[in-house]
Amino acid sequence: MIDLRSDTVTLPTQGMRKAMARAKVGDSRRGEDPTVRALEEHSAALFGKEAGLFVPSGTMGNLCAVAAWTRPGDVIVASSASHIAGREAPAVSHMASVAILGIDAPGGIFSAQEVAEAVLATPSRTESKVRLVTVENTHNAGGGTVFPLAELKRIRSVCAKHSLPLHIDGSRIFNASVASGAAPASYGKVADSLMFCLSKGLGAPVGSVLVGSGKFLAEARSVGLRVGGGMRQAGIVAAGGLHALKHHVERLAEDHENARALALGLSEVPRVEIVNGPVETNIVLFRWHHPALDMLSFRDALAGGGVQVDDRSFPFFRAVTHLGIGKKEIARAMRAFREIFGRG
């Protein structure tokens, strides 16, 4: 099966499995797991930060960041289509007790001016004020769009003017780095905190890392423990993440190339529209106009051709390339797409 539903479906490589099998472990909750410590230190160094925190998921990493930077009743700024404002909103709102002020921006890329306007949007007569600005890079719902580093620097200036921390939800930050040519440390320099996922394009089986100052991480770690983030011999999975950081970053360019090839092929199919062209990273958003099949029939037909895509918004689709997808898989997927989209 050619699985294009997400880059979370990747499987550990043989080299990663060997690294995990050889990992030295200890009680991570007590700070005694040497592999977890090595992952956290390596991650922090990549982004020029003092410390790192290994957590089970990106959602938990963002929650720890938001709760560490804010207090109940505060307001955070985010793209209205971001993961934090969407799927993570219930957790952030309930557990951190903050409100989300969304900026409606094309592709999830907003400007420093829009941030400045959002900061001043809360009425002075209320006690609720903006206390944190968040940015998603790359932006998932926008189709893997890369947030320009120059604009991030301008947003950073706005945040500094208002004494606000800037947090980057960098689930796919290494895709952004490879696509833009900006080093991870460049993103770390503009952000007060940053979270990235190991289990997406990097191909590790589980986990994310939150990086920032030592003081911030101490508070974030406390939040993580309160919501059940304490792990034990987590070095086994941390070793997979460490291997990914050392061996799977540069190859993300292959995923981007394959995504562009897929988008090009789909653009040549009648009644198929590429929504996020030109494709920047590893996500292709496309729409099928006047579908001849309903969603279940389409899903069955595509599966019969050995392909899966994210079809939750049928006839709007998302296809994501990853380390399990090569040129041969793209060619096979295109044959299946041509057959199905050519029906009716």
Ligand SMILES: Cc1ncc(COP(=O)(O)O)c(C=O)c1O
Given for the second form:
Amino acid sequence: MIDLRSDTVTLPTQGMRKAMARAKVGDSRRGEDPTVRALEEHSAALFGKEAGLFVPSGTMGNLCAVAAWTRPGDVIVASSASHIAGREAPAVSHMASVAILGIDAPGGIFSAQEVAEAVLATPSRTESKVRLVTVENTHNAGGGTVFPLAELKRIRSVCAKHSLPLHIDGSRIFNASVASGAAPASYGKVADSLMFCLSKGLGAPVGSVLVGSGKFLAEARSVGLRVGGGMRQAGIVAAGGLHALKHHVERLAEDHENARALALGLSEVPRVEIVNGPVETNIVLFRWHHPALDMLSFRDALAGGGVQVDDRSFPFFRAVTHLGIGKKEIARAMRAFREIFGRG
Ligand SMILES: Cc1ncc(COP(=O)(O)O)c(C=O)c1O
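The block above covers the form predicted on its own; next, return the form predicted in complex with the named molecule.
First the chain shown before, then all remaining chains and molecules of the complex.
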């Protein structure tokens, strides 16, 4: 199967498995796992922050950040198509008891002006105040769009003016960094906290890291422990993350190149339309107009050709390139697409 559903489907490489097998471990909940500590310190240094916190998932990293920055009844700002405002909304509204003010923005990229307006309008609309601004970079539902650093700096100024922290959901921040040429530390500089995932494009099996100041992370750590995020000999999986940070960042450029090749190929297929052209990173969004093809027959036909894409948001489809996809796989996927959409 050529699995283009997500960059979370990658399998650990042999080198990564070896690094995991060799990892020195201890009780990480007690702060005694040397490999977890090494991952947290390395991550903090990469983003120019004081400290890092290894958590089991991106969802937990975002929850820890939101709960640490806010109090029940507060409002947080996010793009309305963001992961925080969508899939994670039940978690943050239930466990951090905050309301989410969503900004509608093409590709999930909003402006500093829109943030300023949201911050100023919220008290009269809700009897509550915005206490946190979140940005997703790259933006998943927007099609792997890269948040421009210049706009992030302007958003940072708006936040500073209103004494608001800025949190970056950087699940795919290394895709943003490789695509834009901006160093991870430049994203760390504009954010008060940043979460990145090891288990997406970086290809590690488990985990995310939240970085920020020591004071913020002490609060975030206790939120994580309250919701059962304490891990024991987690160095085994942290070693996969360290290996990924060392070996799998620069190669993200290949994923971006493969995604662009896929988008170009799809754009030449009759009845198919690329939604997020020009493709910026590793995500291709497309839809089709084919009177004789419904979603189930499309899925079956594609699976028959040995290809899977993400079809949760029908009529939009998402194809994501990753560590397990090379030029050969893109060519094979294109043969399957041409064959399906070419049918009368
Ligand atoms: C932008 C974004 N944020 C957060 C998450 C949550 O990460 P996890 O699946 O590790 O909980 C995802 C997962 O797809 C995501 O795409």
